[in-house]
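Below sits a lone chain in structure tokens, taken as the form predicted alone.
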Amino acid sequence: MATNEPRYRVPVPNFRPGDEPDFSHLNIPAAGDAKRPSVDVEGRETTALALGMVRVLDHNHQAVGEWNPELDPDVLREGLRHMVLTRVYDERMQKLQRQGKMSFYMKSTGEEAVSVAGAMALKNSDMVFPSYRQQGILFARGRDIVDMMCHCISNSKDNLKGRQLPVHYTWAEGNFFSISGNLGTQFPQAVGWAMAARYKSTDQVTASWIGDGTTAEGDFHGALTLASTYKAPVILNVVNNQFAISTHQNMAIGEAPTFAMKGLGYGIASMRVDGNDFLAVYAAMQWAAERARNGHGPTYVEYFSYRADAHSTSDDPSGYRPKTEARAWPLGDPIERLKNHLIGLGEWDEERHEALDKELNELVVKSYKEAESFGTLHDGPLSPIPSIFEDVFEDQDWRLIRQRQDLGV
């Protein structure tokens, strides 16, 4: 019986647990197809980049096309090292969380190129406003591993004094803004910082990262409006890893053909990039940074990638996607792709890669033993109790003073 009741569309994932994943429906342009415009291009003229995809490494692991950044092999090896270290660190830290040595952890498996290549293409003086899964930025900028671990186990050397979840890092000395669990807040903050940098006549660029699901939040739209209006020197990065916790990207993309297309509505230069291609990520960030530094305004980048592991240690992805989906992902593993590119250049081999993996595993184990010398989550020592009243107000409110007196500290 026909009715006049409206029907509502509820987006669904392409595959459910038990399905055999098949990504043949994806329109993935060939490596080298994308054209590289001048950095002063008008935002409205980047439609082809927003609908296509910047890719450099082809199926033979060769660098092709106009976006090839032509990096020195030493730079490529450095990038490979940072990515391998990120993965080794993640694996070790997750095991420690499972052993009860920290409360929470989030791995970045499959997304290492997004953070490492992005950081390497920027200057260390540029300000970054990351989301979680960007620990590779810290490694690329030389953050001490022991200090990162001390934060994760909230011991006496935790630079955040136990006030943040593990992996919600901050590092003022490295121009790495505090990670917020309230997703999306970093986008407008990055735009504001960029506007201030421009006001002060510095060449400092800011960059921020969010996930695909966060594009459905109001902060996303506010940030793009401000960035476009004030032509802020900011790079707004969306990591489309296909899932926002347990929600497939179909819930956030709406009717847009790509997430990159969302930037065009604000007149911002926009592009989609192969997020598992180290060279493509580096080239896109390098281009966007040059554009921002020369006063041509913001860039919006979608990194097309895949979250190969759980959202966090409190998530079980087998409840919402096939167990074989990560292996079926057509854009491969960013570490393997860069490794094979270097091997193809004659600048790397499997023996050296195994040695690197062994070296970094030993480094991470040694670093954790040192981190525990400053205290453990269960046995301390932790940050001193009086520190809960510090580092917020320059002049303490009378209520805080009273509370501290009541505690006798």
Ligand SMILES: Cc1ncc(C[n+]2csc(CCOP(=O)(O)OP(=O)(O)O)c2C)c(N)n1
Contents of the next structure:
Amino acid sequence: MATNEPRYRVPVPNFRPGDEPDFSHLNIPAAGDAKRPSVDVEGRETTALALGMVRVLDHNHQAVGEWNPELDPDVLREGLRHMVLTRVYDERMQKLQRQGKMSFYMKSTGEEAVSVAGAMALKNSDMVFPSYRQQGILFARGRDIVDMMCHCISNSKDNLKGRQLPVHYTWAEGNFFSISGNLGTQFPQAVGWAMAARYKSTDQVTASWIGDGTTAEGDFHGALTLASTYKAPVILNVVNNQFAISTHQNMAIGEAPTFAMKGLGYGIASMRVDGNDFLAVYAAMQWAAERARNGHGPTYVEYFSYRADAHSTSDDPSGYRPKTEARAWPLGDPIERLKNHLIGLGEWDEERHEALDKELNELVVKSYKEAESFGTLHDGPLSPIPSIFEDVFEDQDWRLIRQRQDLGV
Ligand SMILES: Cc1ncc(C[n+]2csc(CCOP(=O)(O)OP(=O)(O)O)c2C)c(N)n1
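Based on the form predicted alone presented above, generate the structure block for the form predicted in complex with the ligand.
What follows is the whole complex; the chain from before opens it.
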């Protein structure tokens, strides 16, 4: 009998625009509940971590449990600074995009702890293969802000010479691999890099980040197979921010109880982490890095978070989710939570926070003025046109030579 009903399930999001978001169905374990195994644990023994959630900051903003990394207040303040800078930078760049100063921008609002705490728990010599929402790594590693902006406005000082979308940074000196717009490619590349590091007997660890939607790509599964087979010193991170543009995470997760559980099918040590908890993210990355550095193999981590703003400047989330959803998100805001933790320790206060915000806003405004002195996308100067043919192939292929002749450059 003919029917218009699909014969297979098509998952739908929990809430649509206009609905009252209610996240009470989420099973979020209490801070401090998760056990911290030794770093040489067998992957298959991490089921409780993959089903549960590593959380350190409790609802009173106190650090509790075995995963508390017991960081010095100076380190916490440094983390707070990098996260605030990431947010201030994102806000300013979005405004500049709206003013036509760049073609495109992507913010990481609400996900700052994932990249900042993750980068701080690694060594700067460790290799990273991020996606487009981990700009916090660059701040944590001390990249020059003017250089970052020059890339975004594709001017004469853009180290990518206008060949990449804004936000798709590369920074070889900072061991930061070029961000690929082809989702998922960074995972197998990271595993390959990690295997090469092991082959060369360095103690370098490799880490990569993708989003929840990207786990539906074949590259995700290929990477986990390789990492498991060769026990590569790699940390494979999935940032579950609940959305892949307008597609809810329930499209990519299938029947798996958590994204973290997918790693167990490959025998990889896997865990789910509160992605809005700076201390939990730091502790998880520190554990995984020690495991990799000591030859115990890969770790796969899901960060449970929420994309608090649009996917990009080309997206309007009010078309597919309630406007109040970000505020209703039960894991709160990563900056507020670390700030409140520091205040509770007597190591921070509102006045200092306000001063930090002001200082970083001024720094970003001043940096943009300097970046603009090297040109903008609209007014130039841009990279010279012949440069589009350079740097990619050592020996230019006949097609490139022909195209260059056709252009007469
Ligand atoms: C192979 C490939 N398919 C599709 C796209 C288009 N695309 C860009 S971002 C995106 C959503 C990715 O979502 P997710 O992996 O959850 O990461 P998030 O943006 O939420 O951080 C899509 C479909 C792409 N860039 N590459």
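For the two forms, the rigid core is made up of the largest set of C-alpha atoms that agree within 1.5 Å on superposition. Positions refer to the first chain, counted from 1. Quick caveat, the model's predicted, so the values are computed rather than measured.
Residue 19 shows a C-alpha shift below 2 Å between the two forms [criterion: core-superposed Cα displacement of 2 Å].
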